[in-house]
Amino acid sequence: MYRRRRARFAYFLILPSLIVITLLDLYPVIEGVFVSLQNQNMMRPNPEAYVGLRHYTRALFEDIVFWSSVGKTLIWTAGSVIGGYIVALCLALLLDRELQGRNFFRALFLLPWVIPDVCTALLWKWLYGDEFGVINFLLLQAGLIETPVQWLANPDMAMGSVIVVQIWKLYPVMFVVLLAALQNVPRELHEAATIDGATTRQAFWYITLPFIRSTSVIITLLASIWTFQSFDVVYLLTGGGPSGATRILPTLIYEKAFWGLEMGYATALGLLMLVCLLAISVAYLFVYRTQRGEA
């Protein structure tokens, strides 16, 4: 009874939280939705005028910029989130030992995360610089190279770029989260595979990786929400180019919204985005949660 009592009066202080969170939340994706079924172009007349579901229609079945643009932006989380889950449990099985300066490394692997976005495109933008770029100097200091290269005009090469610097940008926080799990691995597991005869990379696959397997599903699908709606990183760097090669999909809203001034689609490209997100999490989870089942 007590218990209960406790958790009624817990449940009653964080009510207000609640109701002030849901209504921020809730509130704009109503009022989303109202407004993608609007004209909303500022550049007709009219704008509030009731289209119905014409936007997206064109979104879906007329616009070829949208399902390029959708490709983009999967290659561009797909990319992002491999990349910066490989360097970050790489990074994190290199600190989960006794190493002298071990703290010290945790901290400077940290920084990229705690530097703004802004400051992170401008330094990557002088790095990759094709004049004076840091990079390119050391390619042709090195012989790798003989011309500098266009890392962020060349089309072929923009979307590797920007994908590199969102790994640089998005591992340290899957490096605290996955080190912290490997923390919580029993070390005597290790030991007994290791007197059973088990190497390093059998010990890894059957008994590190399954008990960091629901921690990595977690980081994974966050990260994964964080860079499919990410917008700072590619839109100052490439600003959605060269030539629409890096155009994904919160570029396009942003390009149809202030420099088309079509609100109207571009609020129903953004609760496409939405649907595209809520699909990929709970797909995600289920075939996570099937795999666990089956296990």
Contents of the next structure:
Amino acid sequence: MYRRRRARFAYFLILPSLIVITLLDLYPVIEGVFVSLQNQNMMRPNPEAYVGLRHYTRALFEDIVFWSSVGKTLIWTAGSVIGGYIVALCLALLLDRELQGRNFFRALFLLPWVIPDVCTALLWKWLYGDEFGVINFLLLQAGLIETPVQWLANPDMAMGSVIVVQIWKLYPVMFVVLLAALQNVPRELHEAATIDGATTRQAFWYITLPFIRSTSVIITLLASIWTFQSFDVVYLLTGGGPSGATRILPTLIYEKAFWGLEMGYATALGLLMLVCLLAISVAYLFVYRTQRGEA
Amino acid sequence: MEKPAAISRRQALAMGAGGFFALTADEASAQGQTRLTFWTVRLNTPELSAALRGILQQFEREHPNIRITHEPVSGNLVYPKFLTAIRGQTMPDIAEAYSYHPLQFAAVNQMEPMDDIIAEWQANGQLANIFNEFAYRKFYWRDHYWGVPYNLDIRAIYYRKDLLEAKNIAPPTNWEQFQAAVLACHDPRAGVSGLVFPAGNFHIAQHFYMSFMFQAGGSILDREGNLIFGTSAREANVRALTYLTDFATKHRVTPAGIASYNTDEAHTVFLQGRAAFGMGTGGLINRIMRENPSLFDKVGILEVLEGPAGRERKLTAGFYNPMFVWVHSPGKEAAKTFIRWFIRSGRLEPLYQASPGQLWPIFRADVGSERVRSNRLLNEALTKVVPYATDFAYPGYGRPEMGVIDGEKMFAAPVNEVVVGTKTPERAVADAHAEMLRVFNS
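The form predicted in complex with the partner chain is what I want next, because the block you gave corresponds to the form predicted alone; please supply it.
In what comes next, the whole complex appears, and the chain from above leads the way.
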């Protein structure tokens, strides 16, 4: 009786948050589902005409740009998250040691995180510039290249270039979380391993990595979600070009919604993107649980 | 002893409600004033905003019953802002925005027809004073004018007079001369490219292509407003695209990275003296004056080129930007009063002074001002570019679809794709036509 009353009281306490979350999160999704089933072409009268699954079939079976964008979004997400994780882990391992000026570097490495995305894009556009870019200038001065590299103008290089920017944007938060996880790894284990003759690589592989695995899964999952739906960096750096080489799903949806005025179609694309994100999240958590089960 | 007068609960409630309404009542309404919201997209730099403030204050002095609240809208947020406002029915009473906005909003029944203002302008001769009939005809759709033009945004070809003089080359006037001059002035050892133009996947890329398209005899629409980009105009449009992109792909006389350039990058290259010819907006005049004044005397503006289609098609892309009124505005008559007052010869001179070259008047009478006569580049733009400026839909009139074709950069993509080598001009035009057709059939 007492337990049930306690549970009821707990539900009562979370009720306000539940209502707010329902209104702010769930309602837009439900509304989005309705909009995606309507014409919602803002250039035509009767936007609320019901069109069934037409927008979904167009995206999945007719619009070749959609699948190409899905592919590019996956490359963009995987490249950014893997790159960000590696950079963050290396820096976290470095700053987990007793180094002089450690706190200064910890603060310094957080800098990209606090810079707004628009400023980040403008900053990197300047760095990447062919005629007046800092990177090309330094490479030319060092004699490493003879002509400026077309970081953003070459379709084969543009995706890599924007991924580097996203890595720069992403690694600080991963670094902070991984550093916190590293600091929870018991020192005695490392000491024991050293006494037993384990190499640094073995210690990392069999002690450090298992300890930070759950944190790694969570932070890479979050980073994947952030990157998958990230829009500003790509849109401002390349506009989705050159020749569509960086047209990821968020830029496609933005163009269809706000330039093409096809709200219904854009919403359908948004919901398909949500499905992709859910699939990624479920896959992550499945792998995580499987590994935990094995452990 | 007399009891102090007590206030009943009902009286207290009524007083409280009265006080609440008094506090929240619109000050302007209380004084019998009409309060209008005015959204601007182009007039948002500190200089232009300050100039606009002065103009609005003058209006309010002359019309004490109307108050205008100016709200700047970021260029990148124009569509999200307007579309949200349409959905929430919180549109501004008046707005100035992109070329085809009034038609697009009219298509969803949100625009107030402006036929009465056009009729007045016809009667008082103001219409005849406008440079180009396409300036207002572009807003005519389904038997109504949905917007009225208030300013012109030009695209021009700038050139380095000193470099041409050094090589004894006269400013080119047609396609052959232009190509020859660009090739002759290309001097990579001196760090000077023959030509710079923005070919990135941004809206500006299609504006310069459009000029060459017109000059080759091509267009997007025909006179009746039918899509002919990849059909009867295909040959001319391919020819124009080939001519423009050949500078980058065949002759290699542009900076190698133009496929990533937006307006600013192309302007900057020219401003730094790294190109003999540069395609830019009128805003480049302002940047030269402010950022590199020493270049001012070395720069000229080319007369619009004559292409394969001859003198009749000696045209350049220029954009007559609209003002429009929300059909559900409670103060739409006051909004029209403001527009009638605002768009008048001489009225917007403070805006033109605040940012030379960026905005152009639409009235012939305005451009002979001392401001223009005393500034050589403004004068050259006025005589060599403005009279030839026409709009996207030429030779047809407005259609809401043109907003989407422009918005989704459907003919910037061909420039970008050909420059990076992923498509031939023929393929790029055919694909762009297919995309445009989808919009027309949607």
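So that the term is clear: the rigid core is the largest set of C-alpha atoms that superpose within 1.5 Å between two forms. These numbers come from a predicted model, not from an experiment. Numbering follows the first chain given and starts at 1.
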property: Yes/no, residue 46 Cα shift of 2 Å or more between the two forms with rigid core fixed; result: yes
